[in-house]
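In the block that follows, a single chain appears as structure tokens, in the form predicted on its own.
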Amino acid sequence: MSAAVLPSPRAAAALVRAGFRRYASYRAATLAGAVTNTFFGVVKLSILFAAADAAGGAVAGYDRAALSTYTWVAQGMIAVVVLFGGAELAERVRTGDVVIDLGRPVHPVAVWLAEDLGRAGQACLVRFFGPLAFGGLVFGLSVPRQPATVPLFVVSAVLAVVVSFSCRLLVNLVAFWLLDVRGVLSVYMVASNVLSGLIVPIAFFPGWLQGLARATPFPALVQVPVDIAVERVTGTDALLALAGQAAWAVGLLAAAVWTLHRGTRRLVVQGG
């Protein structure tokens, strides 16, 4: 692994396409996931509408249109950023199959990231746009008033995928020390779902919990892209939000690379 390098642009594009094709083959699972996310979106939005009506038409600055947009963007992003995690790499560490990844000339983190970007792109086609289209047709969405909103949201969504990838990679890399990461993964799943703003917007939290959430990378997964989509942050504030996401992405990727390096040294010590 010491000689591993970053992939060329052509190789990176091929890896992204490979990730896209891999997950595109799971057509039934993709459709089932979109239907499930849509169903729970209806349930969640009904509760949020009831709360807004009880509060006089808006709650925490969200009116009905903003709540609808928040709900369907958030539900669509569940599969894009993978809020429920997975332990595929941890299993490869446990069985020793990870040595195949480590023996390749390209840095494994770069390979895994490229493939994850391809997976996210495939998830957008059905599991993001499907629920979003349903929500727009049935409940309506807030229409962006500024032309920069859509491109800023796209950039924010890509950064959210990178932050999520880095978090999930770090959780899986714990397997170098624990071997069984199910407990760590469970804690991560609960924390990411609650503190990312998926269940309810972070603005609904009490002050102390808002502070705790914003001190973690989790709002970068859902809340920041949603805030940009509903134009709760615009102009300079939106750029600052993107800068915060980028900082988390770079920092967590660096932490994952360092953790992988330490883990491979442990494999050598163990005779792996």
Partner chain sequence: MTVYAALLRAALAGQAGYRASFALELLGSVLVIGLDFVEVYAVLTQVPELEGLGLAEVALVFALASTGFSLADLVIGQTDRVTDHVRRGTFDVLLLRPLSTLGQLAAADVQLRRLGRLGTALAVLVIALSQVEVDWTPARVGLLVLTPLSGAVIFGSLFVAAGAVSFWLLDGREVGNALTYGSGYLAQWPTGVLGPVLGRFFTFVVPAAFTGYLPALALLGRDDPTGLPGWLPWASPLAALAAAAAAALLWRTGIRHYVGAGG
Given for the second form:
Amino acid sequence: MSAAVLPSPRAAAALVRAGFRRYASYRAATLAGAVTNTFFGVVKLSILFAAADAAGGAVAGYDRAALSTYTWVAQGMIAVVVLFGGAELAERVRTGDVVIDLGRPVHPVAVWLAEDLGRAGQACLVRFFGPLAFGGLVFGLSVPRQPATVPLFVVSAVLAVVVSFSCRLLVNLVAFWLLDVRGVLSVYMVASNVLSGLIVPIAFFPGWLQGLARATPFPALVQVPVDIAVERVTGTDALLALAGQAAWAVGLLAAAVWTLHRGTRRLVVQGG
Amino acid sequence: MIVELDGLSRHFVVRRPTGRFRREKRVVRAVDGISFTVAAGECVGYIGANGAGKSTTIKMLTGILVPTSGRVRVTGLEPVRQRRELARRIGVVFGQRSQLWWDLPLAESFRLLAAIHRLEPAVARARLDRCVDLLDLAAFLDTPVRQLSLGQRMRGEVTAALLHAPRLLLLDEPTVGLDIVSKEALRAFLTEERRVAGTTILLTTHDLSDIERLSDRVVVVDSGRVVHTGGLAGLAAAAGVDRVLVVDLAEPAPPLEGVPGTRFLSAEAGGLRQHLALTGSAAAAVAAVSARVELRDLTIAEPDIESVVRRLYHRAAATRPAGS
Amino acid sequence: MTVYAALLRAALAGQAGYRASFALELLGSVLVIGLDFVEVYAVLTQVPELEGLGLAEVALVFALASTGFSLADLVIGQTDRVTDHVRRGTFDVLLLRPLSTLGQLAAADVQLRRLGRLGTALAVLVIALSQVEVDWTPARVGLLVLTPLSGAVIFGSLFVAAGAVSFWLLDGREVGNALTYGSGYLAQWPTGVLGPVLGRFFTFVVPAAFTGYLPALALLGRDDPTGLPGWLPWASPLAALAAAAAAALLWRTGIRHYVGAGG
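Having seen the form predicted on its own, can you show the form predicted in complex with its partner chain?
Shown next: the complete complex, the earlier chain at its head.
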């Protein structure tokens, strides 16, 4: 790890492109995933609309247009921030292939992050815009009133990917200590799904659960970008929300780097 | 008849992308009108090059694949329609696929198969004990299958296929990848099994020694058609491919013509190394040669199945009526 | 039957070798239902009623459907591995045995951690039943016992149908999951929220409404607000039989396609 440095901009761009292309080859799976996310979106939005009608127009401050935007942005984010797990790196740790990553002249976390950003970009094309376009055509979306909303959302979505990457990396790195991480992954999946606001908006929760959710990084994955998209959070509040996401991103990345360092040392000491 | 094939064919439609949107349809005749029979108690070698249609035939015999046309009967049953009934009467070993339980000890797999085939415990016990004894399984009966060597696993697979005393044993490349000792143990066991239980065997293989040691008769296929059936003795002769005795002599000698059981082929290094085609027993030939000259070393080159099949195929192609 | 019991024991013995993360997977499985229930709970704390049902009544719908789904998932959810079996050629081995392919799949790949999910569903069912008012009659008791079983047969049929589809579409697993898990998800809600078109579809084409919502109406003695006939809520066992027949047909056709196409 002595030569561990950040990749040059050119190398980083190449890594992002590689990640993008790698996931571009799973065309059938991508399409099937988009269809699945869309189908669940239809059911979820039907439930939320029924709730809004029962409540006389709006639930917890979300009217029908906001609920639609919430649903389709959240369903689109599932693949972008990988809310349904993935144990690829843990598998590399288990088989020992991780040593190859550690032997590269750039820091492995930087390499993986670049690849993951490429993957997220690829996921955007079909799995984010697909359900969103469907939802917009069939159910209608709330149109942003402020020009700043779109760029703010883009930044927030990128930060969401970094936070998600760091969380998944941490969970996968548990493989250094626990050879089978499937159990940890399934618990992580449940926690992140509820507390990110994917299942229902966090504002629907009773107070204590809202407090619990806001104490974790998970709202940074879905709820924060969504709230910016539906303009529940605007202006200075939006910048503060981005700052919160950025703080989680930096903190979790640092934790992941440190954990990898400890794990590697363990690998070296025990000889794999 | 245990196995009856009459004009059996299997065609696959292969779609190949030829452009961004267009796909080309092509019909592959994997098996193209094969007819042969196997009588009770026979052991028949079913041989051919890769892609000749062997595995497709085996799949149709076991009920895993529906024939496109033609008739197939195995122990009198129609394989696909009477699959479950047939499964009780045949044993199958696929060299590449395991029917054992990966995570369980070998003994546990046998216990399960005995339950699946509803064998009386005493009957299962007796058959298993015999296999354990003859195939030397005792040492690794309690080892999970995934930890067995290939040779150990194949011995387990053969036992698994024979546990329910099938009338027909189908072996698809049973010795592929095995070391000499395991191959030999397996061949000896199968010979013994035939002698005692009278089990009918149909095997595919790439190893000519398997055929020589085990089978009474061979059926050779190429491109989905039968190109030769008959006894073993006829096989090499029909192909015009011989085993070759290569002798290195202590001193150069003139060509070794007229040695009984051989035919002189060629000489190298001024007669120091000579090649003789074997027409009879190798031992007799060696004895006859060493009576005439002093031998330093010798090897016997076996013809491989691929070259036998290739020769036979070219003959078949040459004699096939034009236009077919 | 003893044969399948032996296969089941063997599958469990095989999994015992990987016990390390079983506890956490069980926990994950327990939580997964909790996750779905959070949604019911959160929505029904925001609005007093959905389609005329309050939190306790929707919880009953949720619990009935989830119990049926968890039972089906435990017994036959393994059909989502058909693709793996086909790819690895192990499906041929299943065909070489004198047993039914479906029975072998169910027994050989059983996942005990799915018990966690069933446990949670049953717990929610008990709590929900204690919170709703039911005029108990022998017929209602019978319906309560039959509903999870009918639900299991209905969802089991969906699992089998999804598995059968992957004989044609090797990459069809996700689409199959959309059908099975999607139905499991929407069955936890009053069917009326889906609107007239989807609502009718998931009653009469995919009989998801018969696993939770309709039997809950019968237990509670309510009428369906969308005007379905009054006997329909009692008809779950019939819907289950129809679903099972359709799924069996599809599975047989799938096997025939596999056997016809060659793996």
